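Next up: a single chain in structure tokens, the form predicted alone.
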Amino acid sequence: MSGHVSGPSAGRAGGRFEGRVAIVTGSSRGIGLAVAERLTAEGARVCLTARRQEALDEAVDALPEGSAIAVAGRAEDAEHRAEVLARAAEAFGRVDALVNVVGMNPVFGDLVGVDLAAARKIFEVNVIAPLGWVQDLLADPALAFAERGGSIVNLSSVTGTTPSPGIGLYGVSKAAVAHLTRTLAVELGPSIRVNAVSPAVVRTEFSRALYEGKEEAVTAGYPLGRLGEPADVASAVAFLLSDDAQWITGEVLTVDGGLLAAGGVA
């Protein structure tokens, strides 16, 4: 699938990510797009990936001119990952950061009733695909990710810490992402830092079923009195990618408005 370039210039000058390049998966909307917006606002250039090229092109058009390219495909598809890396090398000549946002949850119900084919698909997208991105990025000599002191941030979830009714398998996959993060941090240091963010309910299309029609009741469990916004998560991701976090690796940063501290569940 073809990539899309927004223009000839190179993002906003003078930010803390000036001169750096990030790949952000699942970035046509929601948290992934908010991450791309935050990084490009601070000078980065980004390669966006998601399933639909049209949605990605709209996302690119919303970012600073020249700051982004987009390549459509499925994160679990090795050929797609190879195309993304090739396009990033062609357009930018480097990759400094990887943000694994893409995730899915097509099932609702107790674990004992979950269709095992769906369970395999959830793990393929939520756990194995992020690992595949890391492996492929490290194996690409043209991008020299480790030599550049690359940084990785994965998207976990508070459902991986405290069981949540109806989305237990999703939580199990996100617990795996948290442990994947810690393990990679140990294996890839000191040249590469690996961290994760662990949000509670964020106001996105993906999470709509968790709050729509009951938002007042849901937010009552949050000490900060509101649901998360994509920008809240993007701020945490930007911190973990930045030099301000240069002595932080293997961390799973909870971004939940105080929900877990109050004993709540997503």
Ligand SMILES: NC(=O)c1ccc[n+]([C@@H]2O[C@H](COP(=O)([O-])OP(=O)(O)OC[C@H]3O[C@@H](n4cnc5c(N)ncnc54)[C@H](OP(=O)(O)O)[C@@H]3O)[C@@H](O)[C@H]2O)c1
Given for the second form:
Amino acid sequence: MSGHVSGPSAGRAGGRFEGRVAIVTGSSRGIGLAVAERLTAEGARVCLTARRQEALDEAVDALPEGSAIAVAGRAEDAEHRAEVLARAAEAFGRVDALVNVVGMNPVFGDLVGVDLAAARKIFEVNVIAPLGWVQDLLADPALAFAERGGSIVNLSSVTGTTPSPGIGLYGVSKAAVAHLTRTLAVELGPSIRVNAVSPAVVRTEFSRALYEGKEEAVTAGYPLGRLGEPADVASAVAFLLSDDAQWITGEVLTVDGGLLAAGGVA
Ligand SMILES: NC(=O)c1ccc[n+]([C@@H]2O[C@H](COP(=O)([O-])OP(=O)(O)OC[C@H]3O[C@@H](n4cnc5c(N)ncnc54)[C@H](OP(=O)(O)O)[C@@H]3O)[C@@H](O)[C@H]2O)c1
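Right, and the form predicted together with this ligand of this protein, after the form predicted alone?
Starting with the chain above, the whole complex follows.
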């Protein structure tokens, strides 16, 4: 267990998320941290998660004072999820939004040769865990997620739309995330909206091998001429969570600098 509220519990006045609380998994760095930065800048309070405590502490310190707590653990671990929900209830008394950011891709190679134990692990973390977060959140009466008109955003990937060589199983898992999103949207309306974002290559630790040393060649395929930055994804996530998107559910929003429109592959 870990984390702390670092001051009075107030977000920025007048922001789209003033008074609201979000759980953002996988948020000590990369896309998750950018989402936390964006939501808190617009008035939210957030509960961050990741495996490493030290990185979480640094992330909390980088956010506006009093806007964040952090709980260390594995997203795929049910005990960790229970602890996060209990800590969020204790610190904030409510949860209005869930952003399932955690994802993994530990294997490289063709689908036909993939180690099946690794395949099960990828599905456990990328698909089953996000569903577990949704189930656990809905089952928690103290947080009244559905009654508050909760909103969920999942992280898919353009590799779930267009097969990418070498990362096929990851793509299959991200296609499953897209369909999980649509199916949950149908099941959970009208009280809860469920959407996803589907990025191409975004400059983070996770994707470093896809662009390092070859950025010019990679971005040549992007009509907007550059890699994604975590903030590009965060702004799309914030839109989908916000009341600006109140008639949008079951949507998988591509955030790719135009890559798919150009017929490209991540
Ligand atoms: N970057 C891209 O190009 C890209 C493109 C499309 C989709 N995505 C998706 O975006 C999501 C985030 O990617 P990212 O690029 O921001 O990655 P990242 O920079 O590597 O950040 C991953 C975050 O998740 C935490 N984490 C990793 N595994 C975890 C686990 N099992 N349980 C709890 N926390 C965990 C990490 O902290 P710890 O290591 O301390 O746990 C870190 O905070 C993933 O779902 C990925 O598939 C990324």
